[in-house]
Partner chain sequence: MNAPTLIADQGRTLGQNHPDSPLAISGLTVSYGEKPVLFSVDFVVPKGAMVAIVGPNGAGKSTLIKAALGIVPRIAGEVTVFGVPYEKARHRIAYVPQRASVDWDFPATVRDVVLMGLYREIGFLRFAGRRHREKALACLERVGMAAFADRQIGQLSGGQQQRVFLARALAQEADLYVMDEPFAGVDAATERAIIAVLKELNRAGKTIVCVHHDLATVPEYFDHVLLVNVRKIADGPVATTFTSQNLQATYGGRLAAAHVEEVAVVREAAGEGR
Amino acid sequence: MTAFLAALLLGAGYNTAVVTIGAAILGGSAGAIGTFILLRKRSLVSDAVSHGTLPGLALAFIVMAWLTGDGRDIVALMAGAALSATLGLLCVDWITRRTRLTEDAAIGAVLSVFFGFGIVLLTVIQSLQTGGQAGIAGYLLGSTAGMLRSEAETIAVAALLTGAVVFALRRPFTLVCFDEDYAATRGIDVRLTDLAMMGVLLAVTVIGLKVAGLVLIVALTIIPPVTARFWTDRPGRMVLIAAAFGAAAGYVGAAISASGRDLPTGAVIVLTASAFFALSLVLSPVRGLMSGLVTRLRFRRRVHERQGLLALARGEAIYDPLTIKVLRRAGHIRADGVATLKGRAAAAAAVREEALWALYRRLHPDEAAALDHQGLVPIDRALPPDVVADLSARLEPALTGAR
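Please give only the structure of this chain, in the form predicted in complex with its partner chain.
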């Protein structure tokens, strides 16, 4: 525990500090590019990319072992991984465009073939008479224990660069994700933008292989963006929040793994990211389970208030205890159930609202059906002013002088 705490607080030596910071930057970049991949509805592609790296990784190891006697050269391994992942992406693209298979089927096919081939190559590596076979296993599930300082620095700098690229291209990325036709008319090359998006995803995946492992790195590009969606309705903020969740997951994962336990980093990172996701699922103020409950309760109160006010307007007696409670709390009725002045005004307003909404439902049934909470929010907050003016004019021709 103390080793973990020391690592968490960057007190476990320079090496470990660089590794944890590098993992955090990587998580941030992965969350940022993952957001755009998610909004482009291509999250599955990141799975193809990560599994597609394995044959290249293994081949690079074999070649380096043959040439230098030790296959664990991080730059060569990254290059090999990038090459084979690119090949995998091209295969997916080719299959999707030239055959009648859909992209998800193509991804499934390419992913399993590449991964299977990579596993065969790993078996070959096990039988080689060379050192460092254990080093390659770390790429499967991720390992930061015993990572070299130079390796960690390479990862940190490369991840920072990809983050910068995402920042620079955020506008075209957002536009293409939202509306590619419109983006094209604004002079954005959609194909090139998609290519850049895939390129950054590929770079982040390859850079993160050593830290998160190729089986689980896909989680870093999917879970943080999905988590971020719970907290915001704005594209820029979603990218930032996803980056923050990704960075936190990468940080904690690397710290635990670096503290010397025999835990694969990738697994810890995924568990941390999932914990954030679960918390957001429950607690999010916009889309979470708790807020859903609060919204339902508030909606119920609004229904009772409206019904109570309409009853007041009609001079009917109210028996429902919740309705009475809601009206009394809002100051619409006194303790003895008699309407206050404020209550009478509110009742008149409610009658008018109800009439306007009824008219709207009659004139524009389709539009009305599509609106949330129709009829229970003040109509001038739910509809544009000219529509409200039109409805009022129809409702009270004498007052507004129209028609």
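Condition change, the form predicted in complex with its partner chain to the form predicted alone:
No partner chains or extra molecules come along with it, only the chain itself.
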């Protein structure tokens, strides 16, 4: 616990602090661009990008080992991974446009071929007479143990620049995600914007290989956005919330990994992000399970209260235990079932509301069909004031004649 708190408070050494901050920036960038990828309905592309980096990563290691005797140069490895992932994206695009295969089928084919080729190259690397072979395995699941100061700084700066690009392009990204045609009329090149989106995704993936690993970096572009979806319906806020959850997962996960022995950084970060997802799934006030349960209970109570009030107005006996319980709690009936003054007033108001809704359904059937929960929501909240006034004016003569 002491080691974890030290890492969390950036007191476990300079390298650990830079790695932790870099992981947080990376998580924020991944969450932000992942939101646009999710809204564009292309989350599976991130999986193809991450797995497509493995051949380039391995080839870059082999080339650098041949040239310098040590293949662990992080810049060369990132460049090789980027080229390989770009080739994978181009293959997916070509297969989708030139064949009858759907995008998900093309992604599956390219992903498996590239990843298989990368595994073969990893086997070749293990047989090379050079040092550093063990280090390449850290790019599969992520490993920050033993990361050099220059490597940590490179990852942190690159992640920060990627986040800045996402912020700068947030408006065209949002327009293209929701309405391509409208974006085109505003002068936005849709294809170029899509390429920019894929380019940022590729950059985040390549930057995060050392921290999260190519197998799990895809989770950082998916879990934070779907977590943010529980908290808001607005895309601008969703980007910010996803970035916040991604940054928190990266920061806490990197701190936990740094405080333990042989804990894979990528796996810990993903588990932390999954914990945030689980908490949001249950506790979110917008779309959480608890919120849904409370909403259903409130709806059920309103149904029983209204039906009970209408029964009181008609002088009918009430036998349903829940309806009786709801009316008693609201003070509409006494313990012996007799309506109180408050209950009689509420029953009269419910009858009037029912009559107004019936009149509205008769005069405006199409508009009424589009409304939810008629009668359960007060009519003056559901309809404009002028419409309610017109309905009341039409209804008053009928009520006066009935008396």
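Numbering follows the first chain given and starts at 1. What you see is a predicted model; the values in this text were computed from it and never measured. What we label the rigid core is the largest C-alpha set whose atoms superpose within 1.5 Å from one form to the other.
- Shown are candidates Ala350, Leu175, Arg300, Ser274; the hinge separating the rigid parts that shift between these two forms corresponds to Arg300.
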